[in-house]
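Next comes just one chain, in structure tokens: the form predicted alone.
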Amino acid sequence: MKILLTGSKGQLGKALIKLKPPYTKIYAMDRSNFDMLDIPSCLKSIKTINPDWIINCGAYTNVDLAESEEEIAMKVNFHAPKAFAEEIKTLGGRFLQISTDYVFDGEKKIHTPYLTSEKRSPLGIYGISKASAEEALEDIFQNSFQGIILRTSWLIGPVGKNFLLTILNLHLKNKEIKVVNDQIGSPTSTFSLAKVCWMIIFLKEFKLIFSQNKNRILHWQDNGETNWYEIALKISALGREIGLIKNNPKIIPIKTSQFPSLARRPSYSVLDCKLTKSLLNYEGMDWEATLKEILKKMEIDDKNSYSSKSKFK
């Protein structure tokens, strides 16, 4: 099976490559050979490779900067995947779009996990760009079994830019770390999300996804609800427990209003994953367990690109 993977040097892209199933050939695309701002060039590559699947991990993910770089964010997150989807549909392949909890505003009066069918209501440019892509893909694949949208949230892993690495690095130089405690969600390990991506692609009864889910959207997060402050406490405790970090700064909870940012974040972004679990016959793991798994990988895996133990002393 041929897989064209965009965003291959990002944190999810690297996890997908690491967990690649046997007899699968990945064409790893990044900005050097697949610039999503140059859509015609990308389409030429897609035609040449003629993949069985495109996994679109490539995205403009700087939520704050997107507010001032709207044109770039919309081109990468909306116009590019729309064009790729149209091309792969013509070629007869399939498309897996990685999307986000930011398509919702998080302002539910009663906190119940978001269903795949709930109305999109993004707060900022990043969310608008991803929601626009979802709407376009639903339209493109409405009469076919060729496209799937997989929403996730709060992605963390041993490489790239994410909350876990930010907190670890803050341990190096801060006596106090202030962390927001009034945004509720579920962190997701890049490894658990990558595993789910491969399970979807190799699902034997693939058409079941569509028979039970007309809008072609699935959700995946690690199990359990929490907030950023609680995650920071757990990172600090687990990091010291396994010897990854030595410092013990005070972690202070603050409100979102005390942490100025250009873009608004959803205050509640837990996604309902029951359908995905049922289709894949996979329950997943609690976020604390996947967090510990990542930290242990960072401690022992000095031979690859993951951060080593010594970095956080």
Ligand SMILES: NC(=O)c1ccc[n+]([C@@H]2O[C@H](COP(=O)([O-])OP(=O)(O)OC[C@H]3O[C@@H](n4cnc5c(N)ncnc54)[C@H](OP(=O)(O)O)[C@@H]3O)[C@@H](O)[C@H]2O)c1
Given for the second form:
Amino acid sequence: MKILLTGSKGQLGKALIKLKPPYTKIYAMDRSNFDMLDIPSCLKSIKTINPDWIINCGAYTNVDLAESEEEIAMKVNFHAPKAFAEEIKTLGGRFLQISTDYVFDGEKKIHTPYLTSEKRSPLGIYGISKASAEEALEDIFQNSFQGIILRTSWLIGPVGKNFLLTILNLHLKNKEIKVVNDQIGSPTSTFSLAKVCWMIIFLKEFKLIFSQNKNRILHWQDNGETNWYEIALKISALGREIGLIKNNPKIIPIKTSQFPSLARRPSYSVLDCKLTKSLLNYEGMDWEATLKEILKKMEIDDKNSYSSKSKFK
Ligand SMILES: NC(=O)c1ccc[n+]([C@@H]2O[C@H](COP(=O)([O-])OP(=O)(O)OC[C@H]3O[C@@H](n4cnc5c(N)ncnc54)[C@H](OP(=O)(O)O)[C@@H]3O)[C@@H](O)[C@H]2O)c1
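Hand over the structure of the form predicted in complex with the named molecule; the form predicted alone is what we had up.
In what comes next, the whole complex appears, and the chain from above leads the way.
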């Protein structure tokens, strides 16, 4: 099976490559050979490769900067996937679009996870760009079995820019770490998500996804609801338990209002994953367990910062 993977040097892209199933050839695309701002050139590559699947992990993911770089964010997150989806539909392949909890405003009551069918209501440019792509893809694939949107949230892994690496590195420098405790969601390991992507692609009863789910949307997160402050506490405790962290800075809970940022974030973004679990016959793991697995893959490197233990950089 031929897979064209965009954003292959991003954190999810790398996990997908790491967990590549047998008999799968990945065409690993990144900015150097597949600049998503140059859509005509990307379309040429898609035609030449003629993949069975495109997994679209390439994205403009800087949520705050997107507020001032709207045009770029919209091109990468909306116009490019829309054009790729149209092309793959014509070629007869399939498209897996990775989307986000930021398509929602987070105004729901806690303990009422978002269903795949709930109305999108993004708060900022990043969310708008990803929600616009979802709408376009639903439209393009409405009468076919060729497109799936997989929403996820709060990705963490041993490489790239993510909350886990930020908190680990703050342990090396700070005596105090302030973390918001009023945004509720579920962290998701890049490895859990990559595993689920491959399960979807190789699902025998693939067409069931569409009979049970008219809008072609699936959700995936690791299990459990939490907040960033609790995750930071857990990173600190587990890190010390496995001997990765030596320092013990004070972790202090703060409110989002005390940590001003350019973009607003949803205050509640737990996604209901029941449908995906039943389709894949897979329950997933609790976020604490996947966090521990990631921490075991990490070390302090010679630059005196935390990074992946393996060559998986
Ligand atoms: N991170 C999260 O917490 C989170 C949560 C929910 C959903 N998601 C979604 O999950 C997917 C994967 O996210 P991630 O965390 O793996 O993001 P990431 O680490 O930022 O990776 C995104 C990749 O896209 C590439 N990219 C950006 N602009 C590009 C362009 N013009 N042309 C080609 N490639 C370009 C980036 O390349 P450069 O490194 O060169 O910029 C990067 O390798 C995205 O669709 C994201 O929206 C992420």
